[in-house]
Amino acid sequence: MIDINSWDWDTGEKLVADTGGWKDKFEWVEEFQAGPDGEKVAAIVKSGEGEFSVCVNGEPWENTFDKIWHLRFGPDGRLTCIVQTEMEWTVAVDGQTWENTFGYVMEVKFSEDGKNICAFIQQDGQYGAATNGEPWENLYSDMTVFAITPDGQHTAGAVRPEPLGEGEIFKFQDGCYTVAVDGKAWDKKFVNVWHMTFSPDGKKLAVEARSNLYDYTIVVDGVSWSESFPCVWEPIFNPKTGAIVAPVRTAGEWTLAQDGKIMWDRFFVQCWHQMFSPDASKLAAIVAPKYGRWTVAVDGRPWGTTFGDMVTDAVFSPDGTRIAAVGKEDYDWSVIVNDTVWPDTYDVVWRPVFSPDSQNIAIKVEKDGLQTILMNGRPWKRECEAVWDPVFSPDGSKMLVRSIENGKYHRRILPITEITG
């Protein structure tokens, strides 16, 4: 993870860049991106007839190229995007491209602390992952899914090691998918294989997978779960143990299976996204009581309120004793901590966010078109054009807040006393 304490936390504003004014220098702006520090602000620009750039506080980056897509801050605060030039594509840092080009770039992923970058790649009809730049050895004919591991060393995907026909309904039936991990294949082969994720150490991989027309398992470096199930959903492993949780169906209701055991007694009409507390103590999931209606259940114990659209974005406290999640019903998004929803409704609400010490939650929320911070219920007193996920400081008593009002970026370092009161 980045370490947030060499950041600049004195209180006060800073403007960093008049962005109103990029769109008098280039032919278009695309959306912002501003740095995780809020220290730059970043735009794909179109400075002239197939000519494409990145403009960081009002000044382009000295490469152009054809075509510009998926600007990124890393965690590190590196910059990164996804470029074409002479029909070849290949992924940019701070404007210096990797010395590898590709076919296509579908997808970037960043290591916790931003040092790896790797890619989702095709080159000459053939699929893989990329590590700084570096593909893998072996690519294959189809991978429809990626992960890395937290350190970014390692990567997996879901693979098809052989081209399979139009008409080759059989192949398909008896497996034509298997997993690759750092370009290296399973020797298992399965029907499917979906969604995958690494333990906390990268030593380990578990994804979600359908052996034949009608089951379903996870499999664990190769090795299947001893029961399938009629549908499961993404694995996650338990921090502290290492033991493998996924959400699976059984008896046309679904709860969750810990290493393969059934481990809640209460079963829903969904479950999925479960997740742990920071000290694997208590366990989450998303849940449908009932048809229609959606909620958190800790433990395998609903909440009371309910929402008629989704719950999303549901995370732990760093102390594990509270959750904060997003709600929608019908056109309005509300924030729910610990079943008690906030009073006011959004247009649209983003992921919450906890201060260190657990005390305060701190939320980007938009209405009729204009953006600002929530915390604990309270917005903070500005409205604006736009506005970045708030960053609390190390010793919570400040935030970083990073916004464009009046076509202006600023970064404002602020005592959470501004919006709490």
Second form
Amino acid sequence: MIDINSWDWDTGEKLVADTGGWKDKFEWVEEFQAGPDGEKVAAIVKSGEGEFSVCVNGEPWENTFDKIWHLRFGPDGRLTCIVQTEMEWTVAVDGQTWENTFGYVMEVKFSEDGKNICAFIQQDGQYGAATNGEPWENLYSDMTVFAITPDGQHTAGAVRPEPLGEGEIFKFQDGCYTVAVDGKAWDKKFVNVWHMTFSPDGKKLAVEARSNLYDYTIVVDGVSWSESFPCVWEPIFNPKTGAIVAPVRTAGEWTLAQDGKIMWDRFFVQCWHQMFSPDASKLAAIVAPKYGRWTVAVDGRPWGTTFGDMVTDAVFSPDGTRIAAVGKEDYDWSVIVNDTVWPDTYDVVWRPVFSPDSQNIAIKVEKDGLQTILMNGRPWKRECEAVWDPVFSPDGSKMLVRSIENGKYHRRILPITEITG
Amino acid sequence: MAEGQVIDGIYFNEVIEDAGLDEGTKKLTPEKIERVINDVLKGETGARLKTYVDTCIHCGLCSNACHYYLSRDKDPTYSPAGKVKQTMWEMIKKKGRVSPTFMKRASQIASTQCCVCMRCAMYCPFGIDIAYIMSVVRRICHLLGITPLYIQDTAHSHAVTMNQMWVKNDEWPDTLQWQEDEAREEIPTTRIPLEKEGADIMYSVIGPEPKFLAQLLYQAAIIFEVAGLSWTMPATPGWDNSDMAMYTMDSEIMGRVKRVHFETARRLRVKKIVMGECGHAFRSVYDRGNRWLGWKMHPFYIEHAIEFYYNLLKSGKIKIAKKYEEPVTLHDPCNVMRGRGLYEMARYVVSEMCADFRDMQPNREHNYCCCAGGGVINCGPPYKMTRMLGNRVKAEQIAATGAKVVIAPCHNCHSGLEDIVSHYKLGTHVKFISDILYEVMEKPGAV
Ligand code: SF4
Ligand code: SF4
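Show the form predicted together with the partner chain, please, because up to now only the form predicted on its own has appeared in this conversation.
Entire complex below, previous chain first.
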């Protein structure tokens, strides 16, 4: 994890860059990205004819590329993007490209501390992963899902070791797909392999699989649960016990199963995005208690408030006593905390962020094209062209707010009382 | 394709080789058939099927609604009620004790001799939805492993890649970047913004666009650019809105594919999803897949391309430079017209773009199906003549307009009508709305 204590929590306001002026320097400027500590703002820019670069705090990288996409800051503040030069693709980190190049780079993931940067790559029509530029020794004729461990030391994918011809439906149904971890495939094959989750320590891998056209199960390190179901969704690990919990469908309804055994006594029209509280004492999920209505269920008990469009981004507070989530009704988004809805609705609401002491909740929201931060239901006084997710200081008394207003990117440290009053 | 034969006591009005059906049937046992039929009837259908079956008075008023029946000189085996008689009634009457050959024929009828177009439901005095009954037959066939090979392969593609055409994870963004490059030759500022979180619109298309019809992505990029919209396309699976698993009735895969589509829109924090010119994909997103997942409607506003173009023209965001001169007609795709009622918007769009618009008769929600929809064209080359001989009425409808161009705002309709106009030598071209819109719109910024 990143130590945010070292960030500047004292300077109240810093004008970091005149982002609005960048468009005078470059033919065009793409979407802005703000660094995690707020000290940098960056965008892909068109720097010349058929030539692209990345501008950081007003200064372009020395390198230019034929194409650039997927510009993202890693958790440690390093800025990465996928770049192409002379028809070869690779990853650039703070302007320096990896030595190895690839036929294509589809996706980049970061370890929690940002030290390992892992990419989903294609080389010569073969697929696999590369970590900090080093690809797997074995690549595969197809790979469809890409996962990494929290520390980024291991990478995995849903792979097809052998070719599969057009229309070979019976060969497909015999099972052609499996999982490769660090390039090494499991022996057993499946009809399909989907979402995969590593255990928090990175030692185990649980995946959703279909063993024939009709039987779905969870496979852990190559070994299937002895139970199968007419459908399952993504598994997660209990952070304390290592048990695996996944939504399963049975007789047309959904519930949660642990290590193959149904664990909740209630069934739902839908159940997914399950999550443990940090101490693993509680288990919550997003559920549809009745057709067309969505809410959060904690240990199998649904909240009374429901939404018609969706409920998403449920988050446990660090102490496990509260859950904040985003609800949507008639295309209006709002925030719900422990079954109580905050008063206003928005055009879009982002993921809730809890303060370390679990007392405060801050969220990025957008209305009528302007973005701001909400805290405990109250909006910040500024309405901005862009804001990024807020970050609480380690003691919870302050908040880092990154924003663009009137073409200027600011980094601000606010006492939380500036919003809560 | 051989005409009518009795095989194992079952009448086949067409005899077609299809390994998906032939090999699948060999593995069937009477016990398995009985169990699966009864499981589906008890566990998955309920009152709706029972009401339909109990209510039908066999009056035959639905027959003249069906393009297969009309085109096949009123052969009763192609009539809507006749198709139910040869499939579901028999399964219910015999309590599932039907033969493997019966099931093979049932699969042929449900998958290739019914487009689940729902036209007949409008002509039945009780509103009996034959398409629903045929879907239940398809579901039973899916669970028995007897689905036509080509569409089964497509369902496998959906299951692996979450798209219809086995498009790999690199091929999708690579194709968008290639089309972006091409579009910049015309309007240098054009972007196809990948993974732009917080954009107003997520634009989604179907698998054949990157595979065979990349010019549609180009045209879309130009339309978005000229209209000045905030939009994005995902670089990850979830970009494809199509769903042939909906038509093989592999509902679990249908739901999985739709979930990825909606979760991608959620991840990108867009305000709505705009879909390209596809009918079945629209049905899968706004009606079938969403409902299997537990939504009454859909978590994001879903705008079909017809409504999208309508809004662009109405608001003046896209202006017409010079109307298209050649006489055009419009094919009303079942899923967006009968299904969602977009026919007046479509007529507004066509009239704005074209100087000489001639409506087909009948039209709007009464229009005949293209005979490609409902997954029938996806059952592949073995069934091409099923579609051609099964839709003479559509050829007659088109010919009567005298139009030189048929506008078909749906991929399946578009491909099916291309076959029809060529088979019946109509001398017409088939175009998407965007083909013409792109041609006639003002393009400020073009070089
Ligand atoms: S093709 Fe259409 S009209 Fe014919 S039976 Fe099927 S749903 Fe009815
Ligand atoms: S019109 Fe309705 S009642 Fe008459 S045969 Fe057709 S489905 Fe049955």
